[in-house]
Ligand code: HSE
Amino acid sequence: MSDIIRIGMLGCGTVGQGVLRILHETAGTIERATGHRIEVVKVLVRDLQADRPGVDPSVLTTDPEEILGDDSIDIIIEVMGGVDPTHDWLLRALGHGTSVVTANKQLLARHGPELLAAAEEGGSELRFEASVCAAIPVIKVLRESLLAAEIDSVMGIVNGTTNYILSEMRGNGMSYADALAQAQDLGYAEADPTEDVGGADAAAKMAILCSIAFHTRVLIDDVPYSGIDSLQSEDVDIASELGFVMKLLGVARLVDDAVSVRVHPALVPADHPLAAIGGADNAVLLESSMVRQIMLVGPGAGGTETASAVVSDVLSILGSRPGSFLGGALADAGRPMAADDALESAFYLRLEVADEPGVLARVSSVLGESGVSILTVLQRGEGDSARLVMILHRSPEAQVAEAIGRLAEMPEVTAPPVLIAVVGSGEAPR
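Structure for the chain I just gave, only that chain, in the form predicted alone, please.
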């Protein structure tokens, strides 16, 4: 006879309803494979009268105590989102020995270490595959398959909204505003897209990935980020002309055994694996001296996709002893955060300048005095002004920042310089 696993769920929106549907449709398979029969006993909702097709109304409640105070519940699934009161509720559950599955990236990026400590103390498990890249099992791969691979870098497109917008700007010549509006119409972007286009969503995901890949406690406040909301269509077009593709990337690596992580727009060579990832898809590129490169690609959002990742975590809990995999995978190695001046990068630089003799030479001189060299120059005249587009060789970022500050003060430079990182195996397309 199969053991009964009692589940309580916090939240029953699109993802929550998807979880209930998958658990119902696959109940027989789960029982045969695990020897456990899953029973959802309570689901917390805001409104008992809301329409939830296929959901048994007898399990619904508006009282969180019917879940948090029920010692017979084995696993709590959290799909309600938000930091408060979710944070206190999950701490309480984990501390009392109830395992938790969550899709809440912002909560984990802010309070992950605290929640993990509560799980360890309570002898419970905290699983969160659905918090990053939905159906792509990147956390499971890092936590289990590549646990001993000593990951050197994690680079990825971890926000589908921005990837869709940039794909439309490049492929169909759309403006940023039009591409964003289309993404909203298709459900790829929220009515308020600030977290997505501003980079905060990707920063939260990179904090979680870094914590696992580098065995280091990384929070969202450790991740500098910028988004695509200030990008101009002309920069996307010029990047394409030069053989690059514009992407919003999360980039993390070890620099002298310290963790460097950030989110920013970047130019990717057209032959780079990440350049081909279009639409709303996500992709994460993992690099290690042991396994070279592994790239995981797939849908990074969507109710059904996220729900499938939640159910996968439930099954992982059923198939493992409490605390076994997760505690070891997130052991704290004590690595510090790398200083910004320790990093090097190649860059795309666009300058609007007065169209007069000697300007390019003076710009080159400023860059050279800061120790920054030029790989490629593209110059276009437009009446009394000119546009200079340069690809700069890899240089310490502190030196590049110094040079850009000096260029911005030049009287010949008529608009703020535009600087975008260039990433990939080389500094220019092959």
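Switching conditions: you have the form predicted alone, so give me the form predicted in complex with L-homoserine.
What comes next is one chain alone, with no partners or other molecules.
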């Protein structure tokens, strides 16, 4: 590479403008530290006239060939998002020996192995720190510092938008809709925010994290997910009364050396380290018998925060040789995906029931017959009906599912049961 590093950038929105700003503001530091001057020579956008404060309009283009067809470009930064046409464009660039830095988790979680293979063949590098947890260097820590730490669990808050919404609802009593609108205004949300609130964004990030932590190819289709869009605010409030905090969690672990991973709303005890993570911050809790617990915390979304990870990847490319062991981030140890019936969890269960004698006993006996034990019960009468909220001890999930199926069919149960996992309580199975 020459002293001048020529960059082509695909996209110039929230993150792209942050990248241009950081590169401009830190040009002197970068040159002193790396011996390279970075020049952004072309930036692809859709609309040349859109408002982009501080961006030199002469670098803008709407023609992707001005970047993809320019052999003098050393590194392409992809911050436009979407799986198409980015998939074909990045395959082409990597195959031709142009290194790529991307923030695109949906693309990585679908086509990561194929893109890394193209990089290996083309003698280029693919870096994607910004695709997971924005400013937190979790990929670098897993790929380098903890490469051989035999991680056996990865749990975290990996979506900034939903954490912001849940924090605002709990802390400031803001409505779901208002909190989402604020997260969009602050640049945290995806172009289509249903990816955030529905859990697809977090699922993509967990697929990427699992692939690296467990040395196994995990794609987004391997990650069952649900989001906070179907949560009811009363469950957030009741959870709080019971001493829990509602979070959208990614939970992944090795179960008999198979990979179990999913994304779902979960209750965490108020004194758990993840409970304190507020606003758009993210946190990833890594566990292994070697290092016990390491938690990485920091900004999980936002233009400048994400851009800092993009710039750090550009600098890593300048500082590393193509073909080094760091390129093998998605090495395949051949682990299978764990079957659901191998898993155990504690749960929060809310039942709306008819307020009649013996209902609580019948509910308890259905749970007992399925081998599910109750830790806490809260009962409130409301006229002819009553609300039963229970925290269930950790039990095999298949047994809980069977019990919930039977409860849902009881004539005294007047609405579909609400079941939410409780995570991190250290509850022993009963």
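This one's a predicted model, so the numbers in the text were calculated from it and none came from an experiment. Positions refer to the first chain, counted from 1. For clarity, a rigid core is taken as the largest C-alpha set superposing within 1.5 Å between two forms.
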Margin query: Asp178: after superposing the rigid core, is there a C-alpha shift of 2 Å or more between these two forms?
Written below: yes
Check: Any chance the CA of Glu150 moves 2 angstroms or more between these two forms, core superposed?
Finding: no
Note to self: With both forms fitted on the core, check whether the Cα of Glu25 differs by 2 Å or more between these two forms.
What the structure shows: yes
